[in-house]
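In structure tokens, the next block holds one chain alone, the form predicted on its own.
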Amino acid sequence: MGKFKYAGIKRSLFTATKLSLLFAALFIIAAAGGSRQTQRTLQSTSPFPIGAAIDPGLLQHNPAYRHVVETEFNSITAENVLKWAGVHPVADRFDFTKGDILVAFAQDHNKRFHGHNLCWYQYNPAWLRSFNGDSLAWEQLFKTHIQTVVAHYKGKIESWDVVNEAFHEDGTLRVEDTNPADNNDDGCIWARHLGKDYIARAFEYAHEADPNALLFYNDYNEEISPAKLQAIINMVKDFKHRHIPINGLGLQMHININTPQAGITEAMRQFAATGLQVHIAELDISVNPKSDTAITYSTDLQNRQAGMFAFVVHQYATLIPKKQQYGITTWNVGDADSWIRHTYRRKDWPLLFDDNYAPKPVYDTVMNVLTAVKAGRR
């Protein structure tokens, strides 16, 4: 997940389809008028894995947060602690402490664990950004990191986001910083030092370290950036031709209530056509993409958000063949934990649980969609 990725998102007006209007009418009103069936949970209702990105500090020290993770989700993703800066803070030392906490929790509670991530252009430690060495030194550093981390969790982490966000919106590979003046390096040190085929080698190195782990490429904005979507599809075709090990694609889905639904459908269709596992890997739906300081979480916004959640879940269940459904993961648990609030410093309510970890009305909408899908009424 990138920190500054949404500057270029088109703010098109939300046009609900007949499908989302149907969900809004049938599910939202029903949820508002009836009592929540507390015995049901997301993980007991969903026909595919349902998960959240998790912070180990909150997991250890916030009982309400932990309770939701224990009861609602059967898959967890490491939000930040397995990224380079978290797991490899200094050149000569790895720190698996926080990652181990999450793995132990997953094992103790019979939850799938998805590792995020082995290679990204952001969230790298200062020592890495200032590393001096020739191409061979960079290659050895790259390989050693990937294989040390994967080997440490061999047999414990089922899948990995091997490479994260390698392409620009126009489909070109991230290499050099496109705008040095903005203090946001959107280039990639790996492409600069290792060449454009570093992505393939990352997958090969990860596969060597754990041949049984499922390996994913993960990115954002495929639903609004046709050029990026095509670049990813082309990469998959190339990997298959060269027998590069790749098992899945992560469709992050950091979207908002105005995101064009046709683009969501098209991204899912094209990902499904690859035959790979498809993971909605970082789902959240913003209701305040314009950063309105006077905004309130009105009934209208809640209904529009619920309609979009319903649309995403239903499209995933319908368009992705069952054998390719790796599941849906929200990016953290409660609204207060969302990266959106902290990065943009704005009011927003993008998740299924509120600041106190109580299920929101949108939770009931998702539950009803999952129930219908599981019963075959999709």
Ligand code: XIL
Given for the second form:
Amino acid sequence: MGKFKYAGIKRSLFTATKLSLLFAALFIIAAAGGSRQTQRTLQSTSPFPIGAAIDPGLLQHNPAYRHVVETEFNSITAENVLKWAGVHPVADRFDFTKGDILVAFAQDHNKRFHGHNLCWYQYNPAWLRSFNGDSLAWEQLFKTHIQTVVAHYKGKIESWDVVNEAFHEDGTLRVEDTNPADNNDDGCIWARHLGKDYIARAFEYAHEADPNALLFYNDYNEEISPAKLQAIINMVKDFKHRHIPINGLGLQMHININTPQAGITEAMRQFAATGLQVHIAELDISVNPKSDTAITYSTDLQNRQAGMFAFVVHQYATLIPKKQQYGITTWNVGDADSWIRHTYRRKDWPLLFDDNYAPKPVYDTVMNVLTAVKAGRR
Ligand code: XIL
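Right, the form predicted on its own is done; let's see the coordinates for the form predicted in complex with the ligand.
Complete assembly follows, chain above in first position.
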């Protein structure tokens, strides 16, 4: 009996341990499942695609970066690797290695891929700047590049920024360097060698190489440069008239906390009126436009930045008709990899994720706006 009792206690102890282990396991599974179901991300919350400019090195070597890209975004833009200097580093050779890594990642994770870009006045390889040839040779070079790159990614890259930043702030076409003394060529090698209608031909060449790809013109400062905005609108009208295959406009939106909001509204209204796809293609909101070296990311600056992010997302969701919403892409993922810090060598915190890829308070603001617009509460 005693033995039995003892054995019984042992058995019930054993059973209790087993049960508590089982409950613990069930709890962990339920908690994990529950948090999976309830863990909202940008991509699961947004009514339109949400993307980021991605660097393949960070994607491969930084697990925190990769995790954010995998979970938060459903559209990928190549930050640099598909630009001329990235994909065509020497005259007689294309290098698709890094572009292929990004595109394979996008395919594996079921994300849209936006190609950036086929033609720009910057980020061109040294060999191109010293290329010697008559206008026919230049045209051939231009066409071959566009068609080789687009054909390589045919069926894998859904859309392209075909031409990037062709206009000056005053609405004139970039051609010659406006200030040869400043060691910064703001003219455009393509306009100089191919003539002013190179933009239209770039779209035609890209369309020939992949008739299904959506083709975009992409530029910045439309919200503060009415003449540039007008030049783009005029170009679209002209292209439609001539049946040049253009599908969308990229509004880069490298803005800051002081950017006048009326200009943002106006640019979105005018882009919407073209009937084309509208992509906020490179969004970031600087809190330090004056490059203050003593600045800190104060609560006040964070709140002002959150207000501006909320404004942009809300305006996009309400002013751009749903069928024209190609989505919003931020330029980079975390503040540490922002091009603004590297290019302007200043302190800044322009993105939704911090230096360690944790979501910032401004991320929550954007999530709230996305939730509201998705629910139709505008
Ligand atoms: C930037 C990249 O982020 C940098 O890494 C690179 O050094 C220069 O180009 N407008 C554009 C983008 O269209 O291609 C630019 O990207 C940022 C401004």
